[in-house]
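Consider the single chain below, provided in structure tokens and representing the form predicted on its own.
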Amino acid sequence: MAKKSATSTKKHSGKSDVQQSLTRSSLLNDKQRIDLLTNMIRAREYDYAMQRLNRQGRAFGGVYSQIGNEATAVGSASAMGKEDVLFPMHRNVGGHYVFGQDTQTLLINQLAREGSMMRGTDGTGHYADTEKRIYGNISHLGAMIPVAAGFAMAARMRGENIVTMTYIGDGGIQTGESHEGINFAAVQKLPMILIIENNQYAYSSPSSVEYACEKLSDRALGYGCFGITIDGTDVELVYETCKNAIENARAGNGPTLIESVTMRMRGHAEHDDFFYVPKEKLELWQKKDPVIRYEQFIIEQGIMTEKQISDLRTSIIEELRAAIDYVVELPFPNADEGYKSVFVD
């Protein structure tokens, strides 16, 4: 387990410090590796589909791309146990897949169709699927951290040895609720893992104007908890780091703050053309595409062939197309649904 983070006064350079070679974790077998790749491809293809549906005017609410973040979402969620609870954000569709969510349910929610968990009143990921132990994001970023901490405390009071995992961006981590939630979790030694998805831009604000510390994980020392910064494009490194943090939390040693360094390869949402990101920076990170890198790794390790991966992607795309064809034909909900759960009778 990583030691508690050391402080630093050096200003963040904004440059990538990710590894060039991928980790081969001793905690994984080849079947688990195929599962990681499968869910990363599912997340990527779902993202492409949502971009197309958004251009067609069929997607409602914000469409937030997770391209470049698949290793973080899938690797972190895959490290959790069946009894653990996931509090994903808007760039964590990969985590939904890991926890057993199906494409059709995701689409019904995001296309705001009748029968969605949000009754068609919301088009993004603000839903809870309690059976799958998924509690979707709150729009006011930072607000999920106190919720995840509270869930962990309530579970401990009930005698349940579970771990909660939630996420925040490099912009959202600056909010008061984030600081309060992390501090509370650290003081109470709650079994909570916080993933900071440092994709280097809070909407259009680069890291250089967001915070003065060198690494966001350096803040862990001030909270009195564990902290570490990792390459967020290396799925096995993400998995191993989170697995160790989860075991540490389950043993009663409190939360871990994991800064996952990635790059947001699309705008804040599909309405944003991200003109403010230097093209050379995007070109650099394109070479570190987490899905492509892991596909190459799987082939080099002799786990799957190029054809097998191609066939896997084809089957995922066919499943996705079938789900889209079904969902777009569903009716929109009755307008009365919009009045439910708004006022107390």
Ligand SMILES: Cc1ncc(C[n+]2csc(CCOP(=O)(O)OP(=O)(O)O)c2C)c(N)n1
Given for the second form:
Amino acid sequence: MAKKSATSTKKHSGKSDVQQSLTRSSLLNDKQRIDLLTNMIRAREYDYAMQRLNRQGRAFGGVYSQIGNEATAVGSASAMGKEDVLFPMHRNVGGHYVFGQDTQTLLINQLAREGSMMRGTDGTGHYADTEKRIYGNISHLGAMIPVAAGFAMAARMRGENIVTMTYIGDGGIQTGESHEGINFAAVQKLPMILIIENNQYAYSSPSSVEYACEKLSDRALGYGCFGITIDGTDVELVYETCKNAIENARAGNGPTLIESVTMRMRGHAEHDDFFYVPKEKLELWQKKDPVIRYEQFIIEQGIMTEKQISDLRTSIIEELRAAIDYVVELPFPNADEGYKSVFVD
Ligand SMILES: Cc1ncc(C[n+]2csc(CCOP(=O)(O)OP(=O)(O)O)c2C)c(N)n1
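Right, the form predicted on its own is done; let's see the coordinates for the form predicted together with the named molecule.
The next block holds the full complex; its first chain is the one shown before.
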């Protein structure tokens, strides 16, 4: 990892600098590899299910697909320690799974049913599950970064050696609050990791109209922290990069900006048909599908057979179906619940 500077060559084109062959990290054993794959498949199947529920009119609020982001979400969260704290964003269902949230809980919240943490007032994941150390996500892009930085600072003041990790998109990183949060974390040398999920579009705006620097991790030099750009579809590379950054932060050396390059494979949310994304670009990135490639890798490495992976997927789908059948029958919360935490008596 570059120290106090970024790994800079050229502004990534989204083509040439994304490697095809996957990394085999010496930091992982085969059991951990199976866990990575399991959580990536869980995230993928959950996504397909949410797409269907959205079309059936059963899901409310925005349904933000995280297809193409599974390696980034799962690889990064998996690198964290037991006491560390996750501040996920809207494309990080994989991280929720890594931190032990189950499908039923995810669905109760996203389908805004009785028992949801936001009492039905939200269907897009703006809730915290403090027992699971998941604090997410604030809608105002950039606002999570000062919160994750502040959490890291408070923990340090309490004498706890924890690391916080949060996420921001290539669009959200352009906001003032993002800058303030990163600067604060760098100045205070806070144990915070920021994953910049560069999926090349912020709604319909391509990277070319979002920023003029070469790589987003180059900004680390200006902040005086660590920065690196990686292929966000390579799960073991994501894991290893995050593991190193986390240990570096835990040792008191401050934050790292990790620009994880991926491609948003669907619209901003399911209401958006993403007509503005060139088809050729999607076809190119389809070949880099993080889940399919990691499945192939696991088979080639002799860790699981094709049949074992197929059985794993079947059991995940069965579990998902059971959770959907249960959750869609749950009542919606009483409308009065909507006033709670909004107005003071
Ligand atoms: C400060 C702020 N401005 C605008 C929005 C509305 N908004 C929500 S998501 C989004 C696009 C975000 O793009 P990016 O940060 O690249 O993340 P992506 O959705 O591509 O993962 C916008 C404009 C917002 N939530 N917050």
